[in-house]
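In structure tokens, the next block holds one chain alone, the form predicted alone.
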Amino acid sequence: MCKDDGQIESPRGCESRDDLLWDRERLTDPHHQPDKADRVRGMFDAIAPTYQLINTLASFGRDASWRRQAVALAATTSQDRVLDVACGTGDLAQAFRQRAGRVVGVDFAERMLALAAAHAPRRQNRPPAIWCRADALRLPFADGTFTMTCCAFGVRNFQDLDVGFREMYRVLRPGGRAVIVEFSMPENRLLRWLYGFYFERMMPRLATLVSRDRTGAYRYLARSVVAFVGRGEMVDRLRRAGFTGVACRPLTLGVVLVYVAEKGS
């Protein structure tokens, strides 16, 4: 179900859950919960209204710069057809729209996608973005549809990382590339401790206070970074999915990593 800017169709029965989705027991191993996808979807539907504000506050305004650098590292041109997977409120898709020929954003959280469509600016000489409600593990596109797939801060929320990477690979044309932006723990020991203190203790409390979240979303988002696979394993998994020429670029002292990978021609 895909629509241009300002419109999106949603199936019935997709109301968000506003109860506690991430308790202490589940946070001990967030990436191996059998119903992780349902919990992530309900969580994002609940925090959608304040999501962009919290991102800006929590990153001290650096999130926009990270997206711009990802677009630049992707060497995006007007010939590119870009698929933004787990697009959320559409911030990365909008950054790509400034250079790419066509951009499609997909997400399975209805309220996040509705905000992406509602807030998308009209750009002269640029086709409108297309927004599609879909699961990243079952993309509704034919093989080889896009020249680029991208995902910002979303792959760690996949129910199955390997399946998600294979889907991003499948819908790419030969010679296409994938661009993944994800949080990471800094390698420097002191920076790692300082960042961990802020990210696991201070940020979730402040974000929960501002957003009035009751799902445990920001405790999950912090814990999901600490418990996620490291740089080496990310590169290995991208290669196992079929990608070649995998490169990794650290940003802001290593708290963010940008991966660029290619699909062989």
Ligand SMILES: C[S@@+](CC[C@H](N)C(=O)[O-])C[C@H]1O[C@@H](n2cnc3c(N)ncnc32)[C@H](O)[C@@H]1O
Given for the second form:
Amino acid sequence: MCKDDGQIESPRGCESRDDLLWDRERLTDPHHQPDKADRVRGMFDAIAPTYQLINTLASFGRDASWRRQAVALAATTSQDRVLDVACGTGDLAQAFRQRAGRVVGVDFAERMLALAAAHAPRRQNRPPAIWCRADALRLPFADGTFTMTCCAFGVRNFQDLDVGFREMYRVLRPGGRAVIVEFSMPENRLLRWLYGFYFERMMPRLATLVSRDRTGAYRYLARSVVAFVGRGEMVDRLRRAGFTGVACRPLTLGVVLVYVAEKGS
Ligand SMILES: C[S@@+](CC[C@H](N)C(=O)[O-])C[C@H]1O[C@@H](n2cnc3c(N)ncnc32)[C@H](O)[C@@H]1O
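Okay, that was the form predicted alone. Show me the form predicted together with the named molecule next.
Everything in the complex follows now, all chains and molecules, and the chain you saw is the first one.
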């Protein structure tokens, strides 16, 4: 199901989940829950209405700049056909749309995608973005469809990271690039402690209060970042998926990492 900007209908029959999806037991090992994908989808459908507000507040307004820097690092041109995987409310897709030729966003959370379509700014000199409801682990596109695949703050949520990377690789044409933006913990020990205090203790409480979340989304956010693979393993796994020339650039003291990788021609 793919539609142009503004054309995804508000979901009907899509129940918002506000039960506790991430309890203490599941948070001990969030990446190895057999039903992680269902929990992730339910959680994002539940927090969709306040997702962008909390992003801006929790990152002190840095999140828009992280996406802009990712677009710049990707050396995007008007010839690019970009697939934004796990596009959520569409912020990275919109940042790409200012430079790229065509932009398609996919996400499996219907409420996030509905907001992406509803909020999309209309620019007469740019083709509209296309929004598709789809699973990043089974992308509904032929091999080699895009010149660029990107994913911001999404890969950490995948049920299977390697399958996600292989799909991002498969739909790229030879010579194409992948850009992945993901949270990380700073390497410096003092910074790591200070950031950990904010990110694991203060942020989940404040974000839960403001968003009135009951799913445990913001405790999951902190735990899923702390428990996620480090940059060395990310680079290895991108290479194992077939990518070459993998580079990693830290942003904002290393709390965000941008990976750029190539599909050999
Ligand atoms: C933290 S949000 C990031 C959204 C957006 N990329 C941004 O920069 O704000 C993560 C998104 O990944 C989506 N997601 C996670 N796993 C997915 C999957 N297997 N297929 C499609 N979307 C997925 C979620 O629904 C959610 O919208």
